[in-house]
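The chain that follows stands alone, in the form predicted alone, written as structure tokens.
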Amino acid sequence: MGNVSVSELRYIVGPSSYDSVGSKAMKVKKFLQDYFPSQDYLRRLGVCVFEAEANLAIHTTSGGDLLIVIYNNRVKVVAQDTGPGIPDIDKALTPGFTTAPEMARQLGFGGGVGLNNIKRFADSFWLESLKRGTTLVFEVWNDDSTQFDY
């Protein structure tokens, strides 16, 4: 059962939307407390989406979507856009390491530690990245045993 999809939501994410970042992550949020009722699960959700949705609005020519699945057990997340991609990966998964543009910076966005809270607090992460887009897909399980420091 906990390969069958409960619910879909989906959002556009704006280039250069900073004064709306969080706000996806905080319906995702909302909406899943019925699902998943563990503060401690929906936190690590949280910290995950903001980061994606930060992300899209920050490095983003064009935008980009947010598909939010929901199972049984677990949400997978799908960041997609169509922008400049990531020149090198590794550099972008170092900690502090960040190609935000100043505007970004003056705002307190573009710290570099977005992708790495992602892979930090996600059970699974998975990163690609092409000259005509990125494509970041990442899981949260609901697993009351897991230990995570904040």
Second form
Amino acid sequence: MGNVSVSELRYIVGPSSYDSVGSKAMKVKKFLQDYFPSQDYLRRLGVCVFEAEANLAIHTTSGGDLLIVIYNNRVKVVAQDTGPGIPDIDKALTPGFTTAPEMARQLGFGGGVGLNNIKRFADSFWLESLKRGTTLVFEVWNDDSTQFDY
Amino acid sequence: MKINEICKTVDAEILQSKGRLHIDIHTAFAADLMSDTLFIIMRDEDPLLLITGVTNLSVVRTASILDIPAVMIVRGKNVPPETIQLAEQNEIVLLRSKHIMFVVCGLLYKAGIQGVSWEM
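Swap state to the form predicted in complex with its partner chain from the form predicted alone:
Shown next: the complete complex, the earlier chain at its head.
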């Protein structure tokens, strides 16, 4: 796998769009199969995008944008919304803590491990949250030196 | 354990057979929370059976993201046609047992299927 030029994918995730959670992540994973042959890498990246997509669908007032940037052996993901923001980021990063509505939980989401899961698999993780919106930026690298340690 | 042996062990039917039907499965995970399922650690060399009572599209999407080759629906639940269709498109074998999740897990564990790695 040599260097590849920069490519971008953009998706809009609607608020309370529980029925379609994971559909964007599947599209991203399928698209990236042409770029990255490693199933392990695609799985890690796919899980991270799935979690970011689920957060936008479950926890936002007006939905949000999911931007995927592919450059060299890395993928950068930016998930951005317009509120209501995460009141306590430390709590949100505590496994099992969830503010997901009952409807989301009935569909199998809102287990309170999403952000942790991204943090676990991503090579870089940045999160800023204000009442007017949350921005999550993470990268998953396919570099040999940063393979996930099982 | 082959898929047909798994079916015999838990008295399951095959709802969707397109996919890796002849795969040898040694590990499993059981949950109704797809969030928790996304937290498991998968390895290429260790294909997994997902045991769940969730029948909506999210179960197939989760399986697809994690490269899970087979999903066992428990409690004899009705599976919507769109779920079966998405499983077919993504080549995920879909099975259904009338037993409750506890019994399915117990029977498969007794037959030698191990739990997947879990670290929170």
